[in-house]
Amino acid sequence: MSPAVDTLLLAFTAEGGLALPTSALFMGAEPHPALQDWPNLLGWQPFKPRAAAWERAGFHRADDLPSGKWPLVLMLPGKSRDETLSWFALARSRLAPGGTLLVAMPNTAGAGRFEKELAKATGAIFSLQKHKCRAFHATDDGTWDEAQFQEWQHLSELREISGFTVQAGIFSSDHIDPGSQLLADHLPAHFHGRIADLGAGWGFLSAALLQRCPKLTQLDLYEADARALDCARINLAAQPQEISYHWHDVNTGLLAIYDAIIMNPPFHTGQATDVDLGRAFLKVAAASLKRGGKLLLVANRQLPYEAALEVSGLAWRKITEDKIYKILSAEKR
């Protein structure tokens, strides 16, 4: 179970002082057995693995953040400042008059700082701490600073970097990721046929691939963050090639077999380095390549992916490296 959800639920104990609502919206929803008894609980979760876990637990889920008004909005934001502040505004716009906004975050994600930010707009705020997390809530009493929420609302709007559309909270939303740039600079022109971009984000590598590889016939983007995938649709809309967009957890396997696969695999779970996450991407990629198919990836130099490539039956070589990143090319035997 998520420690943040455990802490959030303490708000409904005698210590927290909140009563169970008649209905609630849960932004960034994650399942918990104690939520099974809640009536009319609707979850929104843009990250595919957590959205799937929410559905497997039997809860109702909205594909897009729904409009409407709720007496309670629960919130588990990410670690991005702009994302968290924009979620405050999005939650506020979905609160019924007199409603309560309840937020829970790990202390390491800046929970104390964000509690102070919310207090700027709401004034009175109630807070409790446990499980190395903080839960804090405020109830609309008619005195909230709506101008502050409006300022935060603008942070949720689409923005541009280097001609690409991005959104707060998605990976590399304020700059071109230097690892992805290095990989883009070394994409070969001979890739052909059906190609997949794993962890495609907002489409930077896919755009480079489409420009570099004239014999590409089909491109499949796999991305776990629905918001990033929506940005990729915008960024690649003018491309003439056939493109498919998959809101998908790569760890569950791919939907086709490919002539080539490119990736800048994720290696963080929350704020912790998780080498197994990248290894899982490599294993799935190896299983989804044709014999003789090519895999090209970028990774931090210290990550031990070479052994994972060999175990997966791929012959590999290092294309290049700099002080931080390396590019590995592999072929399915």
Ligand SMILES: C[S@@+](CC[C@H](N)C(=O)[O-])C[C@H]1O[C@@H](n2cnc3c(N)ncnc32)[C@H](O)[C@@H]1O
The other form holds:
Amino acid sequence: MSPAVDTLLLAFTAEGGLALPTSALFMGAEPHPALQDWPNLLGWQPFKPRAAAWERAGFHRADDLPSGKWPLVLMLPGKSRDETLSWFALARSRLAPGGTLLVAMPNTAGAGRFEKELAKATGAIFSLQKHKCRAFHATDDGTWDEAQFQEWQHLSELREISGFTVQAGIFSSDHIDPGSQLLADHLPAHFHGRIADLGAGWGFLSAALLQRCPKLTQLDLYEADARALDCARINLAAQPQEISYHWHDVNTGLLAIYDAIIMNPPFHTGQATDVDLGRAFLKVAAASLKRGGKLLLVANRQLPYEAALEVSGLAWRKITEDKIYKILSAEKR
Ligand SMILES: C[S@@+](CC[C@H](N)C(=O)[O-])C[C@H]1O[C@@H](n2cnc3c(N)ncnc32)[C@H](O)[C@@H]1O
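Switch from the form predicted on its own to the form predicted in complex with this ligand and print that structure.
Now the full complex is given, and it begins with the chain already shown.
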């Protein structure tokens, strides 16, 4: 359970002053035992591991952010400014008249700053702090600045970088990641057969692979962020090859065995660096390669992935490195 959910729920104690609603929408939903008694709680969660945890706990989940009106919208936004502001607007447009918007965020994600932003549109705001997080809520009294919400709503629209479609909040939504670019520059043309892109994001590496490797017969994208995967579908729509899109937690294993796998593995859980996440991706990749199958990955130079490749039965070599990144190539023995 995340400390942000614990803090969010304090709004329903005597200190917070909110009463339990008859129904609620939860954007960025995460489960909590205290939510079990809530009537008509609907969750939306674009990140697969958290969506799966929400469902496992027995809560209702919507695949896409539902339209409708609720007396309460709860929200656990992500890290990006544009995503958080656009979620304020998306939540506002789902509030019934007189409804309450309740947000919780870690202090390190800029909770104080975002509370001030929301107050710009709502005026009065109630705030409490605990567990290094802040929960703040405002109730629609008919005086909210709708023009401000409309401005924020535009931030959720699809946008373009270098000819690719992206959306606020997904990985590398305002520039091509330099590590991914380095990997794209080193993709070998001889990769062939069925290939997987793990943590495929909005499809930058997949697009490069499809362009570079004429003997590729099928490409599988695995990505946990549903919004990024939707962008990938748009970005690769014109490609003639067979492509499958999996909204999937790579840590649960892959759905097929591959001739080659490429990846720029994630190494953050929330705000913190999490080397184990990358190591888990390597292990899953190794288990899903044919004998002789190839793995190509980019990582920050300081991340100690080589030992994990050894342990997983892969023979590896470093193809290149620059001041920040290294490209590792490995083969299943
Ligand atoms: C470093 S980014 C690389 C994105 C893309 N391949 C690129 O090069 O632009 C890592 C990606 O892994 C995704 N991711 C994080 N955890 C995941 C998981 N457990 N399963 C699948 N994808 C995950 C993130 O959403 C993100 O898009």
